[in-house]
Amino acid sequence: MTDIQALTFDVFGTVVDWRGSIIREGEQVWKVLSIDVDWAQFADDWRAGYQPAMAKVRSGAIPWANIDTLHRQILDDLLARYHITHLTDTQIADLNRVWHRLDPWSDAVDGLNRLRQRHIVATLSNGNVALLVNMAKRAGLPWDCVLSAELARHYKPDPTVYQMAADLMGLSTGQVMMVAAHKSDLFAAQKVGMKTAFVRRPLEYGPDGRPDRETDPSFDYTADSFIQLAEQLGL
C-alpha cells in the first residue's frame, strides 16, 4: 500500500463520540436551562433524522442545504415534539450548535497525528465546512485538509463526494484511502476506487446500540483504532 498519499476519514462516529458528546453536555449545560429530558434518547432521536433529511435533498424534494441548515429542522422538530417552548432564537442556534463541539475518541487525536507522518490526512465528511473547522479547533483534530460534501454539494455516498476529494488534492482515486467506521461509506467508496479502512467503534450508539461490528474482506485494513491502524501501516 505504499501508494496510499492521502488517508480521507468520516467524522461523525469515526473521529468523534456524537452521542456522549450530546449526552454530556445536555446534561451538564442544557438542563440547568431546564430542558430536563432523557439526553440519551434526544441525542438518538436527533441523529435518527440525519439520514432522512440528507436524503430530502438528495431527491430534489428540498433544496440543496448543509448540515447545520438540516440539524437545525431536525431540532426543531425535536423541540415541538418534546414539548421545549422557553428557548430563546439564540439559545436553539446554540444548541444546534453542539455538533460543533463533539468530543474525539481517545485515540483519535494521537492516532492522527502518527498517520500524518507519512500521509496527508483529511476529513471527508457530510458536515459541512465550518462545523468542521470549529470541531478541529476545539478538540485539536491535526487534519491537514479540510473536506466535505458542501463543497460537491452532494452527500455521501453520492461517488462525487469521493472523486472531488482526490480531484482537490491533485490524487487518483487511487491513492487515497477511505477511513470510516460504516461499511456503507466505505463500500462507495470502493465504487470510485478509493483504498477503504474499518476502524470498529462499538459504542458510537452507546452500550446497546448496534453499530457495524463485522468486517468486510474487501477491505484493505480492519483495525479497533487509529492507533491499530498507524500500526498496521508501519507507523
Contents of the next structure:
Protein chains: 2
Amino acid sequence: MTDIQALTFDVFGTVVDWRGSIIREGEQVWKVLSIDVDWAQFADDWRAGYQPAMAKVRSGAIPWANIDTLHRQILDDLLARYHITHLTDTQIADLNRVWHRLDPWSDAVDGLNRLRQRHIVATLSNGNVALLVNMAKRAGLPWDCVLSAELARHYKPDPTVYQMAADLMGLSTGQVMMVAAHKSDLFAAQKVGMKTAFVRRPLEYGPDGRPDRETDPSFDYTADSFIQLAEQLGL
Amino acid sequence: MTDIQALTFDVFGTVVDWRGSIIREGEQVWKVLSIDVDWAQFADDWRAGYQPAMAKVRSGAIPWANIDTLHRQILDDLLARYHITHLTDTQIADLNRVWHRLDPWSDAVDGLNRLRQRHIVATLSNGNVALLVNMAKRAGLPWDCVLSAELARHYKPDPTVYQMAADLMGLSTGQVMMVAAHKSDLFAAQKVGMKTAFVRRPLEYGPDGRPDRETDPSFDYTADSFIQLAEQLGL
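What would the structure be for the form predicted together with another copy of the chain, given that what you showed me was the form predicted on its own?
Expanding to the full complex; the earlier chain stays at the top.
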C-alpha cells in the first residue's frame, strides 16, 4: 500500500454531515423567515430528489446540469409541495446554497490534515466545483485539489469520473484510493482499478437512517473516522 | 472593488521563479549526473520552446497535449541538441518534472495566505493539474482551487480558459481578478470582463531579461509583490 499517492474523497455524507447541517441552519436561520417545517423531513426530501435528478442527466433525458442547478430544481418543487410561497428569489437562491455551507464530521479536518502529510487529498464529488470550494473555505477543509464530476460532465458512479481524477493527477488508478461512506461509490472506483477505503458514517441519514454499515472484504481499508484511517496508513 | 470574490493567478513567472529554480536544481542535482551545461541557458532554451509548442496545439497542428507532454517534447529536442545521451528514461522523466518542483518568489506564500483571508485564490495556469498540485504541495502554496487550461483543453490566452474559471467558481467574470506578471495574460482576461492585477517580476527572465515592467492604465491594480497587492486590497 506504499504506492498510494492520492486519496480522493466522496463529500456528501463522507466528509460533511449534510442532514445535520441543513437541520441546524433551517432551525436557526430559516425558521425566522417563517419556514416552519420539519427540517429533518425537509432535508430528507431534498436529498431524496438527488439521485433521480442525476439519473435524468445520466440517461440524457435532460442536458448536463450541475448540482447547484439540480438542487434548485428539487428545491422549487419542494417549496411548492410545502406551500412555501413567500420567499424572494434572493432568499431561495440563498437557501439553495445551504449545500455550500455544510459542516464536516468532527474528525474530518484533523483527519485530512494528517492524511495530507503524505498523500494528495482531493475531493471527488458529484458536487460542483463552486460548491466544493465554498464549502472547503468555510469549513477549513485542506484539499490539495478540488475535483468534481462537473469536470467530466458525468456523474459518479460513471467510470469516466474516477478515471478522470487519476488522469488529472498524473497517476495510475492503482495509485489513487477512493474514500467513501457508500459502498456503491467504492465498487465503482474498484472497477477502474482504484484502491478503496470504507469510512462508516452511521448518522448520515439520521438516527433512523439506513446507512451502509457492513464493510466488504474487497475494500483495502475500513475505518470509523479519517483519523482512524490515517492511523491505519501509518500517519 | 468590493465585489472581487476570487483571484486567479498565472503561475510560471508570476508565482514561481521557473528560471532560478531550474538553474538551482540543475547545478545541485543534475551536474552530478554529468549534465554539465550552462543551466541558465538550458532553462531559457527550455522555456523558449513553450510558446511555439502551445501554438501548435492552438492551431490544431498537433492534438491536445498537456504541459508535461510539451515540456518533454522540448526536453527531448534539447537533450539531442546539447548532445546529452547518457540519461536513462527514468532520469529524463524526473528531469522533466523539475517543472513540478519550482520555488515560489519569496513573497508568494505569505501574500497568498493574506489574500485568501477574504478571497478565493486559485491558479489559472497553462500548467497541467498534476504539475500545479505537486508544485503547491511541495512549496506550501495555499490554493483554494487548482484551475488549469487543461480543464478547458485550450491554452491561455484563449478566452475560453478565463470564462471557464469564472463559470467553475460560480462567479461572473467581473467578480474574478486575474493576477499576472505578463500583460498579454491580463489583456486577455480583460476581454472576457475580468478585473486585472499586474504584479512585476523583474527577474523572471534573469538579470538580462526583458520582462514587462511598465503597467497599463487599464489594469485595476499594479504591485511589486503579492503582499503589496494584499495591502492595496485592504488585507
